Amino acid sequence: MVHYFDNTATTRVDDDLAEILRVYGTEKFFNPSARSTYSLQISNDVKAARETISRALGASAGNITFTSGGTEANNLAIFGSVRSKRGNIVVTAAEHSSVYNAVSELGSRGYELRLAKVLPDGHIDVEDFLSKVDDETILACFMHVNNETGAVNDVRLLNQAVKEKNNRTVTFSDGVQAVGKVPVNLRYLGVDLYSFAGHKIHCSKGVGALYVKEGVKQLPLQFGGGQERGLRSGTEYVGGIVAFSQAVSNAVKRVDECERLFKGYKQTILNALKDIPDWRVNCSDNVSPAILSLSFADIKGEVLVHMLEKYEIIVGTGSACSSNSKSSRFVKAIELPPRFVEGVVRISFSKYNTADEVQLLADKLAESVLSLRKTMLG
């Protein structure tokens, strides 16, 4: 039996959602843009899914655009916001690669990139971020929950402060690690654009969404049949969309329950490590309950990950989308002390984790760290 604790990377699909995917793939497989009565019903199913998500997240149904996932939603938000041939973009080096690399591409096209600092725990340095916003800022990007440490940023505060400095600036928050993990009400947050994805909340890979605030005009990145109000042409992944809507609804309802559960899980792990020297929690305040990021001095996190695999325990070392990088941009951004740089391990929970397997993880993690330290000492 595999004990899976890398839910920040992806999650298992709920059984009832897998059944939805099967039904729409084999029985209700009609194209929602075709003219038959059957297709009309499928089109109505997409409309209903949009309304379900909107209710769950405090948005209007017309503001939800379905995409193939978080990366496409982030790219649509960023490239779809750029109209003028000049201006600056404010972002942090701690953003997910699908945001950071997208704005970097705009930098290569002549836009000025202004990198704001992050604090040692991954939170955005608000003062530094706002100091970089001015009359020429066309886009401000600030993620809701940091995918590496779980740091939860005050999106409402950042949005209001940016708009006070320049109300023409488009504000965008990557909410992929927030929806279903922390409370999200899009009207309250106030941002112009907000992204989220299905495979982080027990739906399938290949489906996500971009929220576009009423009155905010976005340019499409792809052209075709005019689906999704012309913003994202292409035949809709209907089964994924319907399942996604249920996943969002389910996850939002369980936020408080999961928070209580996950906080207990974190404490179990911390208790098991308390007598081991030279380790740190990378973020402990204003943090997602679903993420526990740890750093161990003079230990390679990748080695620790493989040691845990011997017990069929899976944890992560950081963003799966950046796993092929030789060095972590994020580790540099938070200025992690040199002894801890290579020893980062990210543990992330889901509703499928049990107290017994968390205890197993805690015991084997402590055991593996002690074994590695003993090996290092000869």
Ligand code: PLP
Given for the second form:
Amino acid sequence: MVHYFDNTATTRVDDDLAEILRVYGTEKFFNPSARSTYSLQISNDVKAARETISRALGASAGNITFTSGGTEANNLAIFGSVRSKRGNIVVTAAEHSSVYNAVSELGSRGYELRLAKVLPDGHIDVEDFLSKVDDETILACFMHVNNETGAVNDVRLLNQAVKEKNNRTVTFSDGVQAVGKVPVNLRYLGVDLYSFAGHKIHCSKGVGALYVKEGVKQLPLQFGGGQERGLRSGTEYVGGIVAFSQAVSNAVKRVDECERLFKGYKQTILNALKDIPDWRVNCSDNVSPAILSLSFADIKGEVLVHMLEKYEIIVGTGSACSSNSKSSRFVKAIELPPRFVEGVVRISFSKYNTADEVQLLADKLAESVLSLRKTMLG
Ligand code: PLP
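Complement to the form predicted alone: the form predicted in complex with pyridoxal-5'-phosphate:
Time for the whole complex; same chain goes first.
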């Protein structure tokens, strides 16, 4: 049996959601845009899914656009919001590559990129961020929960402060790691654009959404049949959308319960490591309960990950999307002390984890760190 602790990368699909996907694939497979009454029912199912998500996240109906996942939602947010030919974009190096690389592309097309600092625990340096916003800022990107350390940024505060400096700036927050992990009320957060994805909350891969605040004009990136109110043409992934709406609704209801559970799991791991020297928790305040990012001095995170695999324990080394780069952009941004740079391990929980397997992870992690250190010395 695999003990899976890389739920930030992706999670297993809930059985009842897998059943929804099956039903829409094999029985209710009608095209929502066709003319039959069967199709009309499917079109109503998409509408109901949109309303379910809007209610769960405190958005107004009609402002949720379904996409193929977080990356597409982020690209739609970024490329769909730039209208003027020039201006600057404020962002941090802590953003997920689907945001960072998208704004970098805009940089290569002539927009000015302004890179704000990140604090050592992965939070956005708010002061530095705001100092970069001015009359020419067309877009400000500030992620909600950082996928590497779990740092939770104050999206409401950032949004208000950016708007105070320039109320024409479009504000965008990547909420892919936030929905279902921390409370999310889009009206309260106030941002213009907010993205989230299904496969982080026990739905399938291939479905996500972009929230666009009422009154914000967003441009499409793909053209065709005019689905999703013209913002995202293409036949809808109906089963995915219906399952996704259920996943969002379930995840939002479980936020408090998961927080309690995961806090206990974190403590189990920290207790097991307490007699081991030279390691650090990369973010401990204002952090997602689901993510525990640790760095071990003089150890390669990748080696530790493979050692744990021998016990069928899966953890992450940081962002799965940046696992090819030797030391990720993010690790550079948070300026980890050199001895800790390569020793980053990211443990992330889901509701499927049990206290017993967390204890197993904690024991094997401590054992593996000690054994690797011994090998190095000997
Ligand atoms: N944004 C964040 C913060 C993420 O963690 C991820 C995926 O890990 C994405 C965006 C990309 O989402 P997707 O994998 O659905 O394209």
